[in-house]
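Single chain ahead, by itself, as structure tokens, in the form predicted on its own.
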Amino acid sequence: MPVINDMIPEFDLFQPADVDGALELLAKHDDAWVLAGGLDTFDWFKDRAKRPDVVVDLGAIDQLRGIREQGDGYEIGALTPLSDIENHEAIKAKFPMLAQAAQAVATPQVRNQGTLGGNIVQDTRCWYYRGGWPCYRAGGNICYADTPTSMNREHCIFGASRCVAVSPSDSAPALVALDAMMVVRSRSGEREVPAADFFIGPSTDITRMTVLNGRELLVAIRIPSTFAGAHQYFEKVRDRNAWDFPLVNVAAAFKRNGATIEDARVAVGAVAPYPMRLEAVEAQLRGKNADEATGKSAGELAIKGAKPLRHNGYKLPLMRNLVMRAVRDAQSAQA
């Protein structure tokens, strides 16, 4: 008879009132689990794939919520619900692709509970890993998704290093494309990490997907005015229109002078273990007209070097076409 893991194991729950209190708890307990909106957390706990002795619930820390103007940009608290971001008038006006990315996450009910920080730092959705298989990421000595008979339809075509799991976040590519800064706090102080450097691949550390160590918290995301009001594009392709993770998503921002692209940021998600900024594509786009030919060449360059697995070769034309569509959208906007 199969074992049904539908009971959450016991743990000690702490609910600090401020960031300093949370950081003290993380410093005191080596294996503490940080709880934000809880939507990913409770899946792990109910399946018993994660069994921490201590859980630090950030829900009572109001300073981690809210969208605030900061200088010529905005700061968003890590516990801000995704629904607040998708409905915020200034975010929709200045950074529409972030609002669109937030809106693309799951369902309205999930977005009311889920937080921006949680969407950013969530763990990979690889079903072997989350199913409790002893893979490389879980401390084993094999990647079950990268074998001749494995199912790897949703896995990576770039950045594999033993593990072929992808970053599942919708908001992360948008933040990379907006040159966002991740604000990280520890007991020793605060540091800002560029979004493009915040996410790491298995070649750096196969046990985690961000630079956060067990004693740090992501407290806020700062978005500069670099691309505020510039033409922006976000698109997500998934199997279902709701409650589904991306097969591929793209976030792009363009500064234009007439038909000419003066500067660009392009980031793609769900094709690598991290949201992948396409710097070669950006360099190719600068000084070019936003037209069909430019879009096609950008799309071809975007997939250069890809290494598809047995079942995910469809991601190459999908990624190529999404990049092309982003450039085409910039063309239609200036026409």
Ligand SMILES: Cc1cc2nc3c(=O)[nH]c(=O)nc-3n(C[C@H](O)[C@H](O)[C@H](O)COP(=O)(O)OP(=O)(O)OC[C@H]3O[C@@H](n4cnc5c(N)ncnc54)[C@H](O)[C@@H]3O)c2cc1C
Contents of the next structure:
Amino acid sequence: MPVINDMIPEFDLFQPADVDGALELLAKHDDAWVLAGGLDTFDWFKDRAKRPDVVVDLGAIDQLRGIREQGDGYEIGALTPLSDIENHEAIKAKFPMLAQAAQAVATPQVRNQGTLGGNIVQDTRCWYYRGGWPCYRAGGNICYADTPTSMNREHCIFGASRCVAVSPSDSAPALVALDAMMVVRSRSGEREVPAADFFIGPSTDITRMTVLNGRELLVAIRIPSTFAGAHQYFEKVRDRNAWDFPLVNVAAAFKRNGATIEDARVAVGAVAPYPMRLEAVEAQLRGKNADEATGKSAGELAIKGAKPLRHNGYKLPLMRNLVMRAVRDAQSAQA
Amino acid sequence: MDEPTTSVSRRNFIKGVIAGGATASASGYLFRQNGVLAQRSAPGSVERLVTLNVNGQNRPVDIAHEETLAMTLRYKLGLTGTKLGCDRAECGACTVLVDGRTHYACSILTHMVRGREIKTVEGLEGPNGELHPVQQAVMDEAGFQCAFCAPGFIMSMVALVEDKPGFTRDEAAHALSGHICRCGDYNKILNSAMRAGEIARST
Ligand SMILES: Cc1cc2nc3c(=O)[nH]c(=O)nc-3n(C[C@H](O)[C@H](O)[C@H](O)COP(=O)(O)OP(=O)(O)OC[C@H]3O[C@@H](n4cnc5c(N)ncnc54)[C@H](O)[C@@H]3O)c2cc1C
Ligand code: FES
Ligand code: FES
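Next block: the form predicted in complex with the named molecule, after the form predicted on its own:
Next comes the full complex, and the chain you just saw is listed first.
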């Protein structure tokens, strides 16, 4: 698709003052689009690949912004910009991998405007889909990224089901590894969804990346104290060190007793249509020493069952090594 | 198309907007679907006629719902110092400050920054034409080659100098990582940033 340098096509913009007002608009207008920072949104509009008549900007709803201590954990409003998370002293001290994940997103300007909620709910970056091709995800009946001539270097090695696009978010694996809860509001009330269940793959619904049904809002993210202050690791590999989405990223948290790993969470992004929690690896790590051998076997186990496409075989060693490095880091940080 | 209901004060406001919009005529093609009063407006949706705070001045302006800040600044307010490179949040040429923080003006709706303080490269010089430390530093170091990227880089340097006066070269590189310079002048740009820090600290 050519880059179009002119106006975005017309829409009606609403800026409700509270969550109820926003939910009402979403109920009233079938194709209403939720707008937070807009950094996922505007490309869709500029390319004419999505053309909603109604846009509901959450920007005036102040209660959706901010980082608050809550119980023995933290609650982050969905509209909080990523740069506030990256620079927040308590988040840096207790949940460093979330601060690092936020800092790994794009560029300072994108982080000043992009919200945590938008980063979580953002759509996939498969360029066939984003270019407006009528693929399965767009309601069509073909996957353009999985043909013998497709360019699919960035696509998935796990979880494909007709669609091979990946979850592109940097914050998502960190939130899965921290056992975060997503607070979802609809007109019938509020519910909490564990991060690991919030993201869905194409076998569940090929047109959505999350459980949100279009009439619901993500209002906050709650992070329990489970891994507060515990050893954490985040690493992202990308082509350029600014702007680029992850080729693979890893987020891990460890509870240790001396050299022994008592409990662990390991999640990997950009390898599947959802941030992928590696429960088998976590189970294998429990009770083991955080050492080189443990790291190696964790890496091997992590990529078991992967199904690379034509151009993304490199993601297997990349994912294996990132998981290994996460475990090895738990060892080096012990001394 | 709905006939807009205009009150006297609204009509005067519109006149002001049109009179102030001489620069818009050359860019009329951009706004062909979105002209003053030509757009439908659903009940309860945002008011198009607003006053923006740009470089310390209040500027009345008519803004389409879908209009980006870069479009408003360049084609409605005549502030063409803000450049449009990619229009996709991928180059940094359009960087401006909103309440002191850097944003890509190509990728934010003008209606998202109503009521906030917008600063562009035109707003940097002092009341008597004194250069901002960053402008002085860029001159001293001959920081840019073609300088198409300069207004954007300069705005990020301004934010850096103000937020973190004692910054290191690495921190400057990090703060400027949301910009691309097609002339590849990064070393001289970083020299300028360091010099700007020195000037700011010594004044
Ligand atoms: C050049 C560029 C580079 C990027 N690089 C990266 C990267 O490296 N890593 C990365 O993770 N991301 C990257 N992104 C994506 C960007 O970080 C995210 O798109 C950004 O955080 C999205 O936040 P937003 O608030 O701007 O989203 P928006 O565009 O406002 O929203 C994104 C989506 O989520 C929905 N949504 C937003 N908030 C809510 C809510 N509260 N409830 C329900 N639905 C909601 C919107 O309807 C929309 O569909 C990049 C984006 C750009 C433009
Ligand atoms: S024009 Fe806005 S970032 Fe390139
Ligand atoms: S000096 Fe030419 S693009 Fe930067």
